[in-house]
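Listed next as structure tokens is one chain, alone, in the form predicted on its own.
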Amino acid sequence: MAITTFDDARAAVRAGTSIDDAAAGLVASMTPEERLWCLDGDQPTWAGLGSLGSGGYHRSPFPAAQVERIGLDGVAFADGPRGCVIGNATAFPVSMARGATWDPDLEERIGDAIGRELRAAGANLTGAVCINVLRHPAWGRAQETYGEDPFLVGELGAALTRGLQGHVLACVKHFACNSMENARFTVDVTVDEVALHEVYLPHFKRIVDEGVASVMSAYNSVNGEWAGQSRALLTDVLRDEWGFEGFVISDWIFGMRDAATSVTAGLDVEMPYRMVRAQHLPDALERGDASWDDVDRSVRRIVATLLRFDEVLSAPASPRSILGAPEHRALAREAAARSVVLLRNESVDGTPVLPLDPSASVAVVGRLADRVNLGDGGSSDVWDLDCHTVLDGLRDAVGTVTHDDGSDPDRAASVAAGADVALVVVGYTFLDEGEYIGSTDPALTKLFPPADDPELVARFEAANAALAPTEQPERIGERPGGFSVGGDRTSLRLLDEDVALIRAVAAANPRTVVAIQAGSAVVMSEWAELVPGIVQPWYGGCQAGPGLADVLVGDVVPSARLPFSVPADESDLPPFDRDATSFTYDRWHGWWHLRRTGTAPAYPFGFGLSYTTFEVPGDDVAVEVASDGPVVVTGTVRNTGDRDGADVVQVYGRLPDTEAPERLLGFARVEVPAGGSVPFRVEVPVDRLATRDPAAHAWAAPKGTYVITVARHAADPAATERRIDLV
């Protein structure tokens, strides 16, 4: 049958034609202009930028590859690491907070909720799956990923992908080696093949294996080529080695530099505007710098992906009223509570400072205590209108609450002295860390077209006029001009005024608890010993206050674990230069770097306290290697306390090569009743122990003696070791 419309292609697939053949048939029927149209965003550059700067990012998705004549709906992109950015949707805790739950099942449920809201808002593609490894906690967008370990990051990202792709296409980003913010448009990252494949790519492969629909390239350069036009990344690794079948989009605006190079390298869609390719690709095709085969290949990938997900995308969308639905807010509160890491809980007068007695009087102190603090103000920002602060949460949870904004430490100390317990809320905001839109290389302006197509502008403005209204939250009006401020942190320590406030309140009230709002690690060596209680509730989303209160009063027993290491001092970490033009990434960062240098962290990777206590008896731990299957690790978790709770069992592996970093191989979150014991089982596919052979440009099968460690965190003194031999 002739395939001249998307409906024809859909029917052909249902009749038994392969998806690739149906896509090729449709592309063959398209005009040259239609095929070129599919290779970039559908919006005009200058008009689009004007809309972007006036809230357009939150009003409607960004379309691409929409060809009305053949019924090709294309894609409609909206972001979503912490919720749908279109409309007034539910703001979930940031990804790093959810990484602290070590709970893929919870993350999949969050993905399902975000996916439903995205579809209801008109999107069918989302960049919610941000999985760049946290190489250094100063990275401004640390909050948008899940942690410093590629295995943990990959498992949480795969779970989010599963949840999202019940409703929309998921796009994983930013591919690859993107973990510097201020220099993201200029830095060239040098990385050898072993570090690239063992540290900076395995989590991306995990998401590709999960069946993700799309990949977004990074802004930065890798080994001398911009990631958005790197054949080594986009074709040699992503497609030839991994077998990725979806389509690749660029990061926004400056995500690629050369029209022909990007097409031949394997970038399928320039987003979000008709910009570099619209100006230069036709001439490049005339010169032979790119071919129509390159063009058709990219268009086929887009069409084939839409056909593969046709059943999902053809299903009815939820009504727009699902944005901020009660069940999603309940899930946001669950996630906010489950993500709170209890770092310190010392006894005062013989009793741990936490949990609080609900009848206690509590002084809530600090500039952030009564502030909606959702984190980054850039592309991940969610315009949720129903957000609850820490002060809101405590007022609903305990008997008496007094509040002081902390601007005068002496006054705050006086308020704290009159309460049973003092809660000091400190940390950062979008002013301190987040996506950076600041000064860039002036040469980048040459990428912009001289003017927009007037007809395209007219269509764009008409579409904007027909959009459903989106209410801007009052808090947005407090921000400085520009899309975002943030950027990479200049220090890992709290602001001086926060430290002064902690010291003053701790001196006035011996039962002082500090709550840290931040996207990653905070060095706290100059004040941590002064207080008996420390929690890290992150940027906790719309239910940040109630979720934290649930933990503080003991309605939820803390079970979160750090998704990164907290150093005792900044000098304990590898170097970080936020203005670098070139930088080398190796295999050593985070808990691996600390282990290699013999440096004790303030709080190790995987660490977190509870209101109960656990042990993993060494005598119960067994490690077996199936002849044709995984390494199976089994044992028992005992709850040795008087509260029900959940522990996270972590399985690490030490390789025969003593110069190779140890690896997190698996984990299991285990719910255990008070005084009870629950078995655990962690299956580790043997290929997780493989190493990269740079000479063969391939993986070397595991061989030799491996040390398998079962622990409750990366520095657990009670860890149990077992040796296995692989031949």
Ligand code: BGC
Given for the second form:
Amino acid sequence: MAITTFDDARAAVRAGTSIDDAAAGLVASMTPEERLWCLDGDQPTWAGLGSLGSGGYHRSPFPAAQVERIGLDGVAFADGPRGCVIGNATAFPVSMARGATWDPDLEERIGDAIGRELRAAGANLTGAVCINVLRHPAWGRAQETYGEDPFLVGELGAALTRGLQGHVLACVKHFACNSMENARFTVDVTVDEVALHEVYLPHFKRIVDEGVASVMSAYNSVNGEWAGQSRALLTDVLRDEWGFEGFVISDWIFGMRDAATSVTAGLDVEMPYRMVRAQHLPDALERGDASWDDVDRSVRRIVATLLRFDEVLSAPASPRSILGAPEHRALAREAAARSVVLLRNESVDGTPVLPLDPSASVAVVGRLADRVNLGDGGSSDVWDLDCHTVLDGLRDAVGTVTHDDGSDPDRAASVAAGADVALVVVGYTFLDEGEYIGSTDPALTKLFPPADDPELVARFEAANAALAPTEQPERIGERPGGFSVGGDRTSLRLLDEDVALIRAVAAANPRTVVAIQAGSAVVMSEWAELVPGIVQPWYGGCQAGPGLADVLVGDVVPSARLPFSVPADESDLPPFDRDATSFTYDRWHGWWHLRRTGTAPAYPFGFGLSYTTFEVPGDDVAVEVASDGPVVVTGTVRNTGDRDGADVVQVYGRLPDTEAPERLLGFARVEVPAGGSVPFRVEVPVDRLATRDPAAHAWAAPKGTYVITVARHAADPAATERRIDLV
Ligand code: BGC
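Could I have the structure of this protein in the form predicted together with the named molecule, to go alongside the form predicted on its own above?
Let's see the whole complex now, leading with the same chain.
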């Protein structure tokens, strides 16, 4: 049967033709112009950029590879990970907050909700799965990932992918080594094979194994080649070693520079506009710098992926009213509460400062107390119109609330003195951290075409005129200008004004609780001892206030755990240079670096308090190597307090090579009733213990003695150790 339309290809697959053969058949029937058309975004560059700057980013997805003549719908990309960026959607807590839940099931439900909203908004591909490892908390986009540990990041990213891919294609980003923001368009990351495969890539492999449809390359270069045109990453690792079958897209606008090199290296689609390839690929093909086989291979990958996901993408989309639907807002509230990390909860007059008595009077102070603070103002921004601040949340949860914006610390202190408890809301906004587009390197502006094709512009404008209305939230007006301004942090401290406010309020009210809104670690040593209570509620999404209030009054018992270490001092961490032109990534950051240098963290990786207490009795811990392979770790979690709660059991492993960093090998979030005991079981496939052999460019099978530790955080003095021998 001849395959000349997407419908034919679909029918052929139903009749038993392999997806690859059906895709090849369709591609063979396409004209050369159609095949080239599929290799970049469908929109004109200049008109696209103009619309981007005036809110277009939130109004319609970016199309690519749409070929009407043959019924190829192609892709329509919308961003994440905070939610669906098109339309007035639900803003969920940022990914780092969700990382703190250590709960893949919850993350999968969030993925399902975001996926439904994306489809309803007209998208079928999303860049919501951002999983670069947090190498340093100053990274401006820290909030978009899940933490500093590749295993934790991989498990949560895989869960999000599962949830999303019930509705849309997921795209995992940014491949690879994109853990700095201001320098992202220019920095070259040097990384050796061991650090690359053991620290910077395992989570990408995890998402590929989960069946992700698409990968987005990074802006930065890796070992001297731009990630968007790196054969080493895009073909040798992604395709040949991992067997990835989907398609690769570039990061936006400056994600690749050379038409031919990008195609031959394995980058399938240049996003989002007709830009570099549209100008230069035809000539490069003439010259033989790239071949039509290269072109067809990329088109086949797109068509094959659309065929593979045909059932998902052909299923009816939810109505647009699903955007911001009550059930998604309820989930956002659950996630906001479940992500609040309780870091400190000292007693005042014999009683822990938290939970609050709902009949208490609470002074809510600080410039962020009544601010909608969703996080980054760049590509992850969600235009949610129904957001509830901390002040809103507290007003609904406790009897008496007073409020002061904290602009005058003395005035705020006197308001605090008049209340039973003071809650100081401090931290950052999109002005302090987030995506960053600074002045553009002149080498990059040369990539722009001289002009757009007028016919394309006319089509683009007609499509824009037909879009569903999307309302711009008022808070956007607070920006000093530009698409995104935050960038990498210059310090891990709070702003001076926040520190002054904490000091003033703490001196006025012994029951002071500090709530930190931030995307990653904040150094607290200079003020932490002054207050009995500290919580980190992140950028908590549209229900940030109610979710935090649920925890503060004890309706939700805190169960979140830090997805990174909080250092006592910034100098305890490896260096970070936001203006670097080259940088070396090694195996030592976060808790590994602190352990190696013998430095105690202020709060360790995996740490978080509860309103109850837990024990993992050592006598119950067993570690066995099952006959069919995995290492099986079992034991019980005992709730020794008087509230029901959830604990997160963490399994770590020291390798026979004592020079190698210890690894998080598995974890289990366990709900335990007050006074009860609940068993846990963590399975660790042995390949999770493998190490990279740089000479063989392959994984070395694990052999030797491993020390397996069952702990409640990475520096747990009550941890239980067991040894296993692998032969
Ligand atoms: C960001 C990506 C994002 C893309 C499209 C880029 O600037 O780096 O994370 O997916 O824009 O919004």
